[in-house]
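Shown next as structure tokens: one chain only, the form predicted on its own.
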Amino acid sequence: MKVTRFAPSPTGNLHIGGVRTALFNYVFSKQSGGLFLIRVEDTDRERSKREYEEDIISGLEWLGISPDKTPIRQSERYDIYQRAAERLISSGNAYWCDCSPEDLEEMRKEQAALGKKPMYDGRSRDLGLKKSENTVLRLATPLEGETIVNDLIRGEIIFSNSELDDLILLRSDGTPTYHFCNVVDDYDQGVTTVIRGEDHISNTPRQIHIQKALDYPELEYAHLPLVLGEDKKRLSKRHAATSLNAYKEMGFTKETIINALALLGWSTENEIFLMDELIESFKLQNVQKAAAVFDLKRFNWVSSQQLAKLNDEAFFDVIKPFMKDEGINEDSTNYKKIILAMRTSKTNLKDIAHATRPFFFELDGYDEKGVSKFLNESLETLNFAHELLSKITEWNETELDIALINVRDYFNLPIPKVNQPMRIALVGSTVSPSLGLTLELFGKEKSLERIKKAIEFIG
């Protein structure tokens, strides 16, 4: 049984890259019938906020990535870290250091001048110093040999111990550092497998040293490729939205988000899947080593495929909040017919809901490109179509399609030269369901009214 954890710092809203890390941890643990845990790393007292913690946990639960135990907070576990520190001191694996910031700066300058790697030289290791308000606790790192990480994604990674200095475990005020908390918590929570971003690779040998000093069991490690923008730089707001909330607000379903993020750095034959299918087919060893490039176009494609899998009632349920945001209620005329007619017009729920507005509200203008390309040269066509449509008594899609064919035949025009000006007149753009259905949904009176207004606009 595998036990994994997601350990966010609550210094901001849940990042989309963090969601992917949590997702892979969750899926990997569930494949073995194991546990997925959440640990809130909130030791940064100035930047950590409870509202960010709540955002992270509620966001994951919305996606279905719920922890199997109540999340823990590092800020509430200082007594546990102190006991672990005492073990290290009594075993001789840690020592007190009183080097001042000025001493350390001078040390680095001297090393740099000699062409050496700037690092703590261990000068306090054998002095037998006692704890004071000026001392920090350092780990007595092995001076020789190698630390080997058998990464489940990257294979064997070797670190020379001589390149790693004596890490600080407790600051002078007694607060524990990131690496120390991380190791103690993983042991205390029973974690077996650490799955995290590749930016943590350099942290791993240091944490293994602490594990060995505390006589903790070895863990499995897997380091995921970073998520980059299309310019191959780390994903940021200049590339796309970065928070989970933003994708929820854009109208992407939780199934879409899970599906799209799983494909960042991992591939499978069936590119459209649900959580249960992901758990069944996911293989950590198949995660790529190279960075994963975030592509919003692919995100939208996955969304369109996931929405297409929903039956009508399920689609009504997921789009309902977005229709309300547009001020459109379920009792509006032709509400369900219009939604179904427009469900493939866009790739996310927010855009689909917005695209239905012309059916429920007056137009606030026409698309400029559509006007230039189609509408301005269609005065005669629209006049004739208006006259022909006004004579139709059976206002249904079949009769309307026949009338449109007659308009095209009369002027000997291709379909776009008739249909696109009509669409612009009706919905303000060239995006709508089939034109016969669009006319039927508007009804005769409203259709003729909008065509007349377009004629007046051209004139």
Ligand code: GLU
Given for the second form:
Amino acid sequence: MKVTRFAPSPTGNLHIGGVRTALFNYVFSKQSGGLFLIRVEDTDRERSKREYEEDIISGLEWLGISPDKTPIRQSERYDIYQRAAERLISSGNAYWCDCSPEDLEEMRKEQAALGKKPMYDGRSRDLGLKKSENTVLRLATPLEGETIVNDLIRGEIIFSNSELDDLILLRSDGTPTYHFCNVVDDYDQGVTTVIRGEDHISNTPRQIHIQKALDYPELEYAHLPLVLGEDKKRLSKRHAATSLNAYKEMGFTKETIINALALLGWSTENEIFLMDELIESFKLQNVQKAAAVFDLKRFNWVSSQQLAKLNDEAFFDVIKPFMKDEGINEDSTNYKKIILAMRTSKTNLKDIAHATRPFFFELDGYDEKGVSKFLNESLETLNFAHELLSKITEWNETELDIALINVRDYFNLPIPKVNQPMRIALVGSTVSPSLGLTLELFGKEKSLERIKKAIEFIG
Ligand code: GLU
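Could I have the structure of this protein in the form predicted in complex with the ligand, to go alongside the form predicted on its own above?
Complete assembly follows, chain above in first position.
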């Protein structure tokens, strides 16, 4: 049984890269019937905010990535870190160091002058100093040998211990450092497998040193490839929206977000799947080592595929809030019929809801390109169509289709020359469902009124 955790630092809203990390942790634990946990790494008191913590946890809950236990917060666990520190002191694995910032600066300069890598040289290790207000607690790390990380994705990564200095566990004000809390908590939460971003690789051997000094069992590690923008720089707001909320607001369903993010750095034959299927087919070892490039076009493609899987009722449910945002209520005439007619017109719910507007509200203008390409030359056609349609008594798609054929035959015109100007007259652009259906949905009166308006516009 695997126990994984997502350990966000609540210094910003939930980032989609973070969602992917949480998702892979979640899926991996569920594959073994294990547990997925959340730990809030809020030791940076200045940058950590409760509102971010809430945003992160509720965002994951919305996606169905719910923790199996109540999340813990590092800022509330200082006693536990303190006790772990005392254990390290009494076992001789940690020592007090009183080097001042000036001492350390000088040390760095000397090392640089000798062409050496700047690092703490362990000078207080054997001094037997006592704790004071100027001391930090450092880990006495092994001076020789190697630390091997068996990464589930990358294989063996070897670090030379001589390159890793005696890291600080407690600062001079007594507060614990990031690495120290991270290791103590992984043990305390019973974590078996750490799955996190590649940017943490260099932290791992250091954390293994702390683990060993505390006699904790070894953990499994997997470092996920970074998510990059199209220019191969780390994904940021310059490339695309990065917060989960932005994707939610754009009208991507949780199924789409999970599906699209799982494909960032991992691939499978059947590219469209739901969480259950992902849990069945995901293989952590198959996550790629190379960075993954985020592509909004692909996101949109996944979205259209996921939306197509929804039955009508499910589709009405997911689009409802977006229809509301457009000011369109469920009791509007032909509400459901219009949504169904338009559901494949765009790739996300917000755009689809927006595209239904011409059916519910007056047009606020015509698409410029459409006007010059189709509308301007169609005065005669529209006049004739108006006349023909006004005679129809059975206003349904079949009758309307026949009438449209008659208009084409009368002028001997190809389909677009009749249908496109009509569409522009009705919905303002050339995007609408089949024209017969569009006319049916508008009803006779409204259809004739819009065609008349377009005729006046051309005139
Ligand atoms: N708090 C770290 C971060 O947000 C995660 C550390 C970890 O997963 O071990 O990057």
